[in-house]
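Have a look below at one chain only, the form predicted on its own, in structure tokens format.
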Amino acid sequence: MKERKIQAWTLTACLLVAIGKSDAAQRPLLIGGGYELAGSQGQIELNLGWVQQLLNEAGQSPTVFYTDGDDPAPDVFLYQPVSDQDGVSHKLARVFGEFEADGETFRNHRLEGVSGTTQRDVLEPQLRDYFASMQAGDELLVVYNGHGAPSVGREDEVSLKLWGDTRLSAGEFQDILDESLDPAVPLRYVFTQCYSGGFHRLIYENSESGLGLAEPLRCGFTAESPWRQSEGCSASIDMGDYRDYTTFFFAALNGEDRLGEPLKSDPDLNGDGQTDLLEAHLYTLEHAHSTDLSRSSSEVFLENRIPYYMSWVSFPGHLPDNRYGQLTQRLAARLDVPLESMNRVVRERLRELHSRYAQLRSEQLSTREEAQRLRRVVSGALLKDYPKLAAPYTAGYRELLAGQGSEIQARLDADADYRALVEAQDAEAVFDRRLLDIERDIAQLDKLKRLRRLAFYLDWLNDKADADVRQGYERLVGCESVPLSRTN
């Protein structure tokens, strides 16, 4: 625990420090929550609260904008399995309603020191004021934990889904920065939402064209590309199964995971005794068995600057000796993929996984159809004898359960069709978990392919790229490589 406290103490003092500066005023900004109550899952609150705690332990009080701000109305959606699954209410929920909702609860958030809501028309002027208050020597870190909306065209049109079902796109966020933030203030960011990769357009002077790096540098990390959904919006409060980007990235910076357990490996890849942001990202790429294909700003820059023909090149069996080559080797070993036959093995495994996914999905849909049929059979029989069950919010419904609830429960227990319904509904939920596991396995193989490509792209950069491309990449890597502790 002592090691964790030491690393937590350095989190803000060093996590946000500028390259080459140790006396800058650190200005962390946390934004998060759902866009409506049903989409404001408990995991989002716990993630943001955990990051806030780490920064607070470092002696830094981040500014926080979350859902509805200080409104006491419920703004967090939680789910816990129902303990009384044998009661008549739960049984009737299986027959007449969405029985999963039987475990849903709602409450007001428990974050402390929230400055305001994330609703667009309220948040935007507050962001402008916040950015305008910064000056040369300050540094800005923005962490977002919430939902994202896709774009049908440009990458910078992906959006943050904010409270009140409002939106703020990457391009609009850049406009706010350009119009409000002192041009001498650098920005680092961690965006973890679906389609978050579109926010890497912030690194450019013009988010639409993607030409020319912004000055001063903007760099950061996203859980996903601009075109894919990310993992990390569960209503469950079981943190032991969280596999989202926030969970692994900030665990690497913290020195232990959010449950206080040791890390899976030492994230300090260069052995300098400190973990920097890029190393935390690489740790996440290696160890997060999730559906995410996460990326850093320097990786995106590199992928956007390679010659077009390299996308078609068949790379040799050996790997370049760089950070991505080494990471590819470690991940391949973990996945039991031989390097000398990686292409063939990955292709075969992906074909098998996609086939298994399609088969399971077909079985799930058949199970769902059977469950729906059984619901019609069981509900029809119940309504014939107990018509008041058709109006569950009425006094007649409550009187019926008070007087004949035990009788209805016994009838359902003896009904073979009801027992078959329970089996079908439970089986469908098992399919969800099995399908998610396959999606995660597919992502690991896709990640392995991407890391291998990055290894050869980086090799090309070092050997053949123009000087301005190399310089741009190296500057972004320098911006990302801020350690958790520094020697002045």
Second form
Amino acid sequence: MKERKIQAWTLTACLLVAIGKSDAAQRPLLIGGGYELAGSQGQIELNLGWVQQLLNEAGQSPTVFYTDGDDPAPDVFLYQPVSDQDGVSHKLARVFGEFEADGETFRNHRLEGVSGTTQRDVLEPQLRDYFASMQAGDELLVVYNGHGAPSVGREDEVSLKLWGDTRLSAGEFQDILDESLDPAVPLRYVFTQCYSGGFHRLIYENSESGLGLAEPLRCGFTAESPWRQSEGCSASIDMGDYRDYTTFFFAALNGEDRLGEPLKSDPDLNGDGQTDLLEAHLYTLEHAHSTDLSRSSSEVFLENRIPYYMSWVSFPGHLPDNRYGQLTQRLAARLDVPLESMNRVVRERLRELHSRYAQLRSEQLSTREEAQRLRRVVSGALLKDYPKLAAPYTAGYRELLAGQGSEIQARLDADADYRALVEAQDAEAVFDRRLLDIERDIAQLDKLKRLRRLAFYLDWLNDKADADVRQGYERLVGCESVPLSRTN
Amino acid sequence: MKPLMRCRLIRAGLIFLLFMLVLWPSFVLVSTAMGYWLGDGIVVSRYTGEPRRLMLAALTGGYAASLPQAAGIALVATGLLWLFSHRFVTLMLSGLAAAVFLLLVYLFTLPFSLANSLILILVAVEFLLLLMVGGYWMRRCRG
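Since the structure above is the form predicted on its own, I would like to see how the form predicted together with its partner chain looks, so please show that one next.
Full assembly next; the chain just shown is listed first.
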């Protein structure tokens, strides 16, 4: 009888725990958008909207903070190149220095379910309330998609650039977490902005000292180191050109990319039938042909814990057989770099790419100077005959275009200097694209070098590191190896 | 204390200090040169895209962190010089013994993939230092 009572109580207790646990969940928080209208590119909105949709499909309802919140004023800007067939106003924009601005349009964001603005003074109390509402058993996932500002000092002084040109640094974000989040709630994060690597300091108990991992664990992924700008943030709405960290990372988690195209390889490396966050990160490292040198918290931890002399050692030996060694091999094969002479080949290619970059940059500057010279020549001649063109916001200007627009257009079409100007301006835009391509190629080789070093660091960790370092690393890897759809 | 012994002790102390203080810069120098020579060139480029001050901090931090190990290595090297430096041949043998000593230490403390490259560097550093101090040591103290 007594045994039955104990069994009944045990069963009840188990049920209560189960019920309590079923209430708890992974709670995603999306923060994003630009810091002002001119820095609020359409791609950020599309990225965040896509992530929101994926999380909704995964059965989670993310809380979203975006630019100016529910203010109906424009907070997104888009850029679509304007064709020269579009009439005299575009031609005049070329001549009078508004060539770029001519393709810009502005509108209010189209995200649904936005909880509020990201402006620091409004966002911070809301974040505190949100964090305070979480309870033991919940897991917090923070995804930031926007801009970042660098630090001139410590890594944890890099910051998010929020609406109203306000800032929130990694150290301040950690203070908010420490003061309002239940210490039993673990945090995972994905920061994709420029200089985002500074946010890896969140994994430590003290973001400034970087000693001791926070309890419970905080882990995550960033698009870049604390010292480099990240790819993305283009105002273009050409979906095929998305190359930022979010694009690849969430595509791997989703099983197909944003355009519905299949992935380039199966990201499920351990073959357990689902892609976890770490596998998505490794997929991104392998396939993102972008300027990003992305990193996970476990990689950063490993790099911070290697013995002091390992930073100064080159590794001519055989590549260790671990996850980074294998990734190095796959990336090397993709980049057509032979493994046996990888270091030499990479160095030679980098030298060549840097030299080409410097040459192109110099050509671009010459082209820009030539375009400016031509602009002065053409605009000077136009203003001499049509002085009203100097005051574009006046009635006289509108009258001039209405009456003599065709005449001005014909004159420009016949002007050899104007045609040279069009050529120079278009060439300058092509230079931008070519320079970006070279930067991406350089980043692939830098990534290969970094992955190779990580392979040796991991070899050291597995073989000779102290137990506490090994344990810290394994715990972070465990924290990162969670699928998106997990709920407790 | 006899003047000869005092001279030897001072000489040993000076050499111990020299070994300890120049071991880390020599290590970085040789490692960088070997990295470049082996086609790696990665030692300095690891800091590509990072502020120069981080590289300097790693350099000075490495100096401070290396001192205890450098002291151990300097002690062994000084002891070997003391014991074997009566003739040039034995001096060279002491260099060899020091290399073997380092080899054993690093094989026990490092994974093979790392010891593999590190030992090459350390033996080169050791050889460089022996060349520097060997000549000085060979000059006898006069009692």
